[in-house]
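As structure tokens, one chain now follows by itself in the form predicted on its own.
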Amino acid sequence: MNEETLKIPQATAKRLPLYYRFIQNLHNAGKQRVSSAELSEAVKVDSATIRRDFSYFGALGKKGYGYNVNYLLSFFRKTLDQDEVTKVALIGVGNLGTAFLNYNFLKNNNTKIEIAFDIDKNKVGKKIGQVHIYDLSELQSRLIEENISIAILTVPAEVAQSITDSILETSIKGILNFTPARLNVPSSIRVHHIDLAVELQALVYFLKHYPNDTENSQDETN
């Protein structure tokens, strides 16, 4: 995201790609305008939240008219840097890592896994999809050479910190951490932790204790 979007609340920032995806669908369907109520129904975020999110960026719509789809598409493409490709490295080509390589964010034109790393000699030197797998010993040099800015970490928890330490002097600015480990990094590195086990446990808890709470059944921060 550009510098302007960094000033908005994090919860709002996390919803922007969701809005952008739906607006893309509207544009592809030939729709010219959309109301906050229609957006709300599609993305499962209440209308008041959508209007508040959009208000951080000024007047994106008009009262009684709604929002111009082409304008929103252009605005979010610029805001989310959709015209600039972000190179990603995958570290750990296990089952989850392999799934990421096969998927490789096909619907995200601006995000692409460029290289992958593993210690398994049976995987090193091969390709999954179009992504070449390198030996972990080449991690630092390859990240610097390819100017990679984001790393996806799908390695065993016990080695997550040591691998993170090894990339602190590279071009990496952000880490998407799929391990249970909580990483210690300097303030210059942003880490997003995605612990699938914790998310599943939280879902089970809510199903058990809030079975009829349909009003808050959608996690708006995802």
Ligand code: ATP
Contents of the next structure:
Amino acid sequence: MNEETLKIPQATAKRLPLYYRFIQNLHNAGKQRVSSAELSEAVKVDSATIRRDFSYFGALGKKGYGYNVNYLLSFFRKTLDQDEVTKVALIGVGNLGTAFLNYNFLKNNNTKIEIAFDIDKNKVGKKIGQVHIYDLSELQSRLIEENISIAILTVPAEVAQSITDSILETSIKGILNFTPARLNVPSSIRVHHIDLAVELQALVYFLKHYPNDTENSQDETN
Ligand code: ATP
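Given the form predicted on its own, corresponding form predicted in complex with this ligand:
Expanding to the full complex; the earlier chain stays at the top.
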């Protein structure tokens, strides 16, 4: 994201890609304007939150008119750096990593896995989808050469920290960590943590303890 988003609260920033996807659909369908109630229904975020989020970037809807779709679209495209593809590296081509390599992230946003790494000799040298798998010994040099800014970690938890340490001095600015390990990084690097087992466990807990809580039935914090 570019500098303009720095003043936006993080919770709002996290919802921007969600809004962007829906606004894109509206634009493609030829719609000129959208109300916060319509947006709310589609993205499952309450309309007061949407109005507050949008007010941060100066999109002030008019009563009885709503928001201008073209304005929103150009704002999101600029703010989310959609005019530029962000290059991503995947480290650890196991079951989860393989699924990511087969998934077309470009379908919904401008990120692309350019390159993958593993230590398994049976995987190194092969290609999954369009992505080459390289030996881990080439990690730093290739990240720098290709100017990769994001790393997805799908390695065993035990090696997550040492791999993280080894990419600190490269072009990497953000890590999407799918391992259960909590990572120590300097403040110049941002880590987002997605632990699928923990998410499942939390869902099981909520189903059991809040079975009738329909008001808060969508978790928008992630
Ligand atoms: P698989 O069935 O292929 O083993 P998995 O997801 O169950 O997949 P994991 O043990 O989680 O297996 O390992 C994920 C991947 O990370 C594997 O391809 C493994 O070879 C790779 N890997 C293990 N250690 C490292 C490391 N230090 N650096 C890079 N990749 C590694």
